[in-house]
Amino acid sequence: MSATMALVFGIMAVLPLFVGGTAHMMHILIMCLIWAVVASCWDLIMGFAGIFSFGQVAFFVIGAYASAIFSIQLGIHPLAAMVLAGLVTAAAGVLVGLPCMRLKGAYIALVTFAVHMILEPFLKSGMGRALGTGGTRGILTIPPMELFGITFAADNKIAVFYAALALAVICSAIIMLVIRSSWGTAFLALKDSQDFAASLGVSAFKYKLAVFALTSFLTGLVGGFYAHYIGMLSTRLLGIDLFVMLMIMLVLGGIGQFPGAILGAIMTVIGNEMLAPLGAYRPLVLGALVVVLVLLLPDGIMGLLRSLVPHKVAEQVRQG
């Protein structure tokens, strides 16, 4: 694990010693870890593979609903339901990725965002209710995960936090290993020049479909974790607010600057909570924040760190 990731997760690991008695603060920390995984997956597919996918929230919701349905309708253990939900989401990612293989740039963004737009009416439709989505009411009684005699429920937030931390570490390590592997090199080659990469034998179809499957699986997995932690689901997750929040996480951390997405997620979740007193003006402030960040920090926090430290250290930060 890189020094940057180890430092961030190490600090997160000791925070419950100071705020463990405050349920609201623990909830914020848990959500930081959950969105850190989702944002990192989005960074992998968009920042490294160069695929402008706007379906990350949809895959998160698919994973959450699938895990809830598996555990409620089929009586599957929540942990197994999470893994199955990840596989279902990976399959959905492949199905979405297949038509995107013939498209580029904004057209991929339109197709993937169309999935986001279609998902809400599907979940509310008769077909969705037949699958167990609960329609407009949503799913209200999702069982919590139980393991080794510990119940990871909303009333046991310290246990949930460390489970979320373990999941975030595992998912982040997988993403880091992919970036540093030959896959990561292939992603960057395809992003910079797909024609030149193809001339070197790099299969765009293979690697782009693989990144759709991998990021969808990890996003669906953490979506399932979210469902069993919160205990209820509704289509409000598909609102534009969450989409904008995830975009801010990427911009703040630095697109293609892993693990910048992790830093961006933590800072955005905490910052959004601090702006809660603004009420209806909060979206306006967040929108203005995006504009300022793009102008002042085009490479995000990680780019700023590289400019403040010596060249060799900066290179280590960029790689990890």
Given for the second form:
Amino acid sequence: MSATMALVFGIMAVLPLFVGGTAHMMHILIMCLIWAVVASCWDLIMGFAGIFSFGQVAFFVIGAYASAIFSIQLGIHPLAAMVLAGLVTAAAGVLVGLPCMRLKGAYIALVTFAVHMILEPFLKSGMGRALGTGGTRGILTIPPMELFGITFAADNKIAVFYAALALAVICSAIIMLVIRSSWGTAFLALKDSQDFAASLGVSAFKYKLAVFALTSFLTGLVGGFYAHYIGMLSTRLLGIDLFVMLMIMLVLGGIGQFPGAILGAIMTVIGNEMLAPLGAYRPLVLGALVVVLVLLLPDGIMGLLRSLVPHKVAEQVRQG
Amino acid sequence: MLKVSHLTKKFGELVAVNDLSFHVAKGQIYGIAGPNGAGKSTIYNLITGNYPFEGEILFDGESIAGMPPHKIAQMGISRTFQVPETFSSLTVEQSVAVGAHFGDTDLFDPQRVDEIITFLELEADRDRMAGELNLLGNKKVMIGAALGTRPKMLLLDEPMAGSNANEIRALMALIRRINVEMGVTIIIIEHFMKVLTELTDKLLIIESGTRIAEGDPDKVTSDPEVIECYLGQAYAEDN
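In place of the form predicted alone, output the structure of the form predicted in complex with its partner chain.
After this comes the whole thing, all chains and molecules, with the earlier chain placed first.
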């Protein structure tokens, strides 16, 4: 697991040497890293903890808006605003998670997707405007992060890239440590059989709420990073496109096959860009490719890699 | 050790358990039998905190009313399920470790997992995924995970279901060893009367959630009311 992660992030780290001069390519790499974290968080809650949460994009948007509002309205440094946004999103995650404690499967998907659906009208409403969301116009002048004399803005993509890489490495390491810890075992046990796990002393309430809080925090944190990088926000993020793209990342990488979500995010973002010349046919081709991949690789790319590597080596890779 | 007093559970109009009282002493193997739908598994679900109930359940003198299942497990009551539950994403070793890690309030001791795997003769399967084992293997892993919690009391729900004669003998020997060598008090729900008469110290027969008879297994199984409502005349003639 850690070997695959190290290899992927190691390759990513040297890519600016080859494409650093192309702003568009650097933007794609930055977005690969941002979505890698969001997809990995989704994998942790859905693939490992077995909670069908469809609120990941909503949490990303909450984090992005919260960080933008903290920095614009309260003048908080973007880095502190990002952390605060992560905490606000974690609180939102816990609030969403609480009613989900009494629900299972598709009902959790419905509740969490309802949060996604409610968020757009809320951000556009009078209450949202009062909070500083900018209503239908959105937020247009989000200050970039400045640290050690470096401005991490859209016109300094190499700096942003390495900040995104550091953030992705930290978030992925946290996710990996959680999966390997007793928390990860509890998540898997609850996913496989909640009644059996509870009869062995695993608190479903504690661990399910914890995974909501953790994945929301990390997603909100990265949402904040995105806001300060792009410099503007609108509710377009809540459109179905991003939601579907994230789902493709997860399925392509392999659900419950971390760090497959990282590979899935990179391949989906780059694949989507490569299909750009197809214009209106792009979603159609992308959709068809996903159907074929799901049928051929039910455990995603990571599942395929694990099946190709001899068992003992795979175990060593898994153990790091 | 376990004192159940006037236990009642209703699901709407259905009375699943009706004013039931019984007492299980420390070190006993206590049997519960009765026709399908008599409320046997419901009793386990009430003892392990899955449903609220009327009446009182005291474990080591402490009421367990309102406690969630994981707290009851940590108090020392563990259980198995009629249809074997396994963690298909975890290995045999990891499954046992779930009980040892979360159910045992002492600091996690990996050596305990090794001891349980050895006790259950699962050494060869310790790195296999729990879902890959056969029925007997699944039952052993389920029991192993339950033992991982270091239980004072183990509730076994029809452990012999679906087993052949050899497996039944192996499971009976295992249950005895858990009781004697580990000092675990056991309640066993079972339909095989021979298993209950050979294993248990005391037997409770229920029907429609109500007690029909309780006491020495041999006496209970020759009780005319038990023969009439559960065992049948053929059983009485054969025995």
